[in-house]
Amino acid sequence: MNDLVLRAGRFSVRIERRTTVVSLVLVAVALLLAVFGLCYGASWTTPSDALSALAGHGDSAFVVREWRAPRVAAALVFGASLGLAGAIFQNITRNPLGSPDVIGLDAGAYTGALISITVLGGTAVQLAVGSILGGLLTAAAVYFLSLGSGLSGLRLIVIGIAMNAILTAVNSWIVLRAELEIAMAATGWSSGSLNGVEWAGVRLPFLVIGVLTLLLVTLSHAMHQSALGDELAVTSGVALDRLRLLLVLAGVGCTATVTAVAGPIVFIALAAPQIGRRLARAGGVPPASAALTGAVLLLAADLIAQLLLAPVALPVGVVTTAIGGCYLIWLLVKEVRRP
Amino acid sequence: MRTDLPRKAAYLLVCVALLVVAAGASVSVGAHTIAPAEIWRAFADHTGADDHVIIRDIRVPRTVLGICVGAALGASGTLIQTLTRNPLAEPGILGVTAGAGFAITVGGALHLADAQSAQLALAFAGAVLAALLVYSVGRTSPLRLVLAGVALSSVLAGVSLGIRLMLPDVFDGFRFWSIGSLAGREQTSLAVPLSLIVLALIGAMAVTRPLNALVLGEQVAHVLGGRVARTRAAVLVLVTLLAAVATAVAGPIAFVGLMVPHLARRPAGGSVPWLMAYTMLLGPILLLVSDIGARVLLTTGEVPVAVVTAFLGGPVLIWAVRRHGAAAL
């Protein structure tokens, strides 16, 4: 075969060809939209002088270091946390249409941020920990609800929209509460949007998705296993319980994390990982090829957004909802079509 | 079937004396609560005080507003539910709402929904089209339908947001109109959208008959006489008609057509007339009742009334799914 396979003492990873093209290619093509990225703004900066500029020289180093490098890095990480979320909850749900947007847990971790904003002040680790509780009890409230029909099929989807639906008036609810200067910041929140990241609000959020791909990382090879069935899983080795408790709560932090910072941006969880499933021509829902194409998906969508109107700069969920309702739509042509 | 005739009756009763009650709390509880003696003696003896001038040019307007958009929005979805046997079928849900709403925004982009007639007109051809793509994509399965809705819903609430941020005269027309409220659509003429409402439950009585036959399977239709082409081509005018008229006066309200059938359906015992019946008194006392909470929920200002159905109509899904779904997977 044409893959490739690395040894180091016992431990050996099998990478396969085509895996590694595509995701090679998906780096490349999300590195040429970082710097179209850095060089688009209310003026026009070629490509050489931005990359000077982000090696600290030229006249529009504070332009590009301060403003347009941490929007296209926000962009790039959370599009691959949305991504990775999306493939964990669609390899959970074993359903396409399983993804955290989907079943509510983006408006849950919305709720719990409007909650430590409205309540408690809302600092960032605040702000982190009021949306990865809401998306939590989101998720915990959807799995009771769902049980008995086993974690997969469509009432879990449909219940996951009843939730959706109920969250979304809570959180109108509590905005329209709010006083006047919150209910603004809230509302342009609420559409999912990058405009005005900077450094030092996406510290602690780089630092957290880091740390579950870390966790994810570590997990990977049991998450296929799984992938093969229940009953494989477990004389194969896997704690299966502990296995989904684990990917659960790595999923929901990254779904929430984005949340908090960006405001709930729908839809990139949903279409990335299979998207990247198909680029990779892979059975499962690959996880690598699903963050990666989360990064170029959002990065994408998020300069779509700000070239649609210029120089007005639309919220980037705007973009993706219109997108991926799309894509919803065709994905549920195909499964009709289907015998 | 004609023994229990009488407690039909008794239930169409109750629903009566209580969309009376609600129709009276409507009319006295606000943000100045009138007391129900004051609301008779603005009608029997008018003195041109304060509150007999909110009585009768808002409060009362804003009731007789929320009964018929309430009825029509329960009688499409009973309508819809019925046809499709499916009971989780909804205009609301299914897309129709969100196809008159993003008609009418793209209208007022394009300056075409100056007139109300205009408006009215936008209305029904989006919620036709929308329907009739929500309904070629998720035929198959109930669940899919509610999937093909939800995904339809979210483009065009993502591309009319995208228009209206785009045209900030289009944002400020549609600003209020944009989430479901009764709140200011009283000041508005209602005399033409009204009346189609009422012409649209009338119709929609007339066709429970044949819907009846239909319910029990399409051959045994014909062999009762029915035709079954046409019954369901006019209850699917029907419930684009009621769907699209009660968005364009209220705004997209979910839910309510989700909820009213489910409460109709046990006291209806399989009859699609008194199904009917039920749902267009039902559904008002729904809706009265939301709209009352609306304005009681917040100190400083009002819900809009689609949020409130939502919050009640969300927990009725999830209970209509553990229900019915199952047998549908």
Given for the second form:
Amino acid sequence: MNDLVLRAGRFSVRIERRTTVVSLVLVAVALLLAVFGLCYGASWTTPSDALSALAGHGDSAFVVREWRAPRVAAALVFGASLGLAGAIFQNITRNPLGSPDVIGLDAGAYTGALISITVLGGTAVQLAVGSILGGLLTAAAVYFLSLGSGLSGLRLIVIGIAMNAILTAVNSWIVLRAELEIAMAATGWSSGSLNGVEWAGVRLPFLVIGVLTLLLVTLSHAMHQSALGDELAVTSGVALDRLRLLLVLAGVGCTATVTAVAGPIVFIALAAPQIGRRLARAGGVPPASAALTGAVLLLAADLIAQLLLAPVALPVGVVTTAIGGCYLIWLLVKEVRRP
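With the form predicted in complex with its partner chain already on screen, would you show the form predicted alone?
Partners and other molecules omitted; one chain follows.
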């Protein structure tokens, strides 16, 4: 038996046994890394003291709850959000290269944020709105430019890569034209960093990501049907155009929300869905495995960024770029060799 069936009264759900085991293992790894993240800082706190401090007891309660816990939570939630976004676009394009950072959505969200910083002043709300608008406009441009006789995943990726190059050049031009202080702040933020994350700055992003996750849960059955093929999905009553529009909006929302807070963190959305798929040995790209893998990858990368040149904490985007670059080369070589 490869499937488990959970029943509650008249309702039942069938889940794959291996996917369940892999998900539980990923949750356990994420919890272990989270405890390490709560313990690590300017001074080491033992795991028992860190967990006690998390409950509000002990001398290190303020440090653990107000400084370390928001960073750990942000890494987990933002990593899961990027994993979900990658799973969405890789399912739509049916190509492992179809992730938001490859097809230019990260660059578009960064363009929107840069315009908010340089023209409007760059408050938190302006950054969020600018990032989401930038990501949506980029997605719309890539989508309409990709339409020929029909939507092709490979054509969308190629146009997305071209759009990414254009937007990267535009972003560099905006930074060069900005005042020195603004340019320095924008350049540092562009690396993608969780340094200085506080509860006040992540409550609203967490809420937005939670709403988008609920939307994806309601669409999960239709996503599963569409993964079996367009004809079968239409036959079973799935409105493909409406489904893809909602998925693109959710994917852009997940990516842009992370970019608005932490800057563009690349390669998590590219790597997490494929690593999760291979661990679960699934035919498509399961969003749950992608989200859990993304959470583990980003938290692990952030801990490496803190440990590598301690006591100086590197931007987590530097670590994900270094690791993700090697992964992208391996993926490209594998795609080229595929018959």
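Residue numbers count along the first chain shown, from 1. If you're wondering where the values come from, they're calculated on a predicted model, not measured in any experiment. Definition used throughout: the rigid core is the maximal C-alpha set that superposes within 1.5 Å between two forms.
- A displacement of 2 angstroms or greater separates the C-alpha positions of Gly122 between the two forms, with the rigid core held in common.
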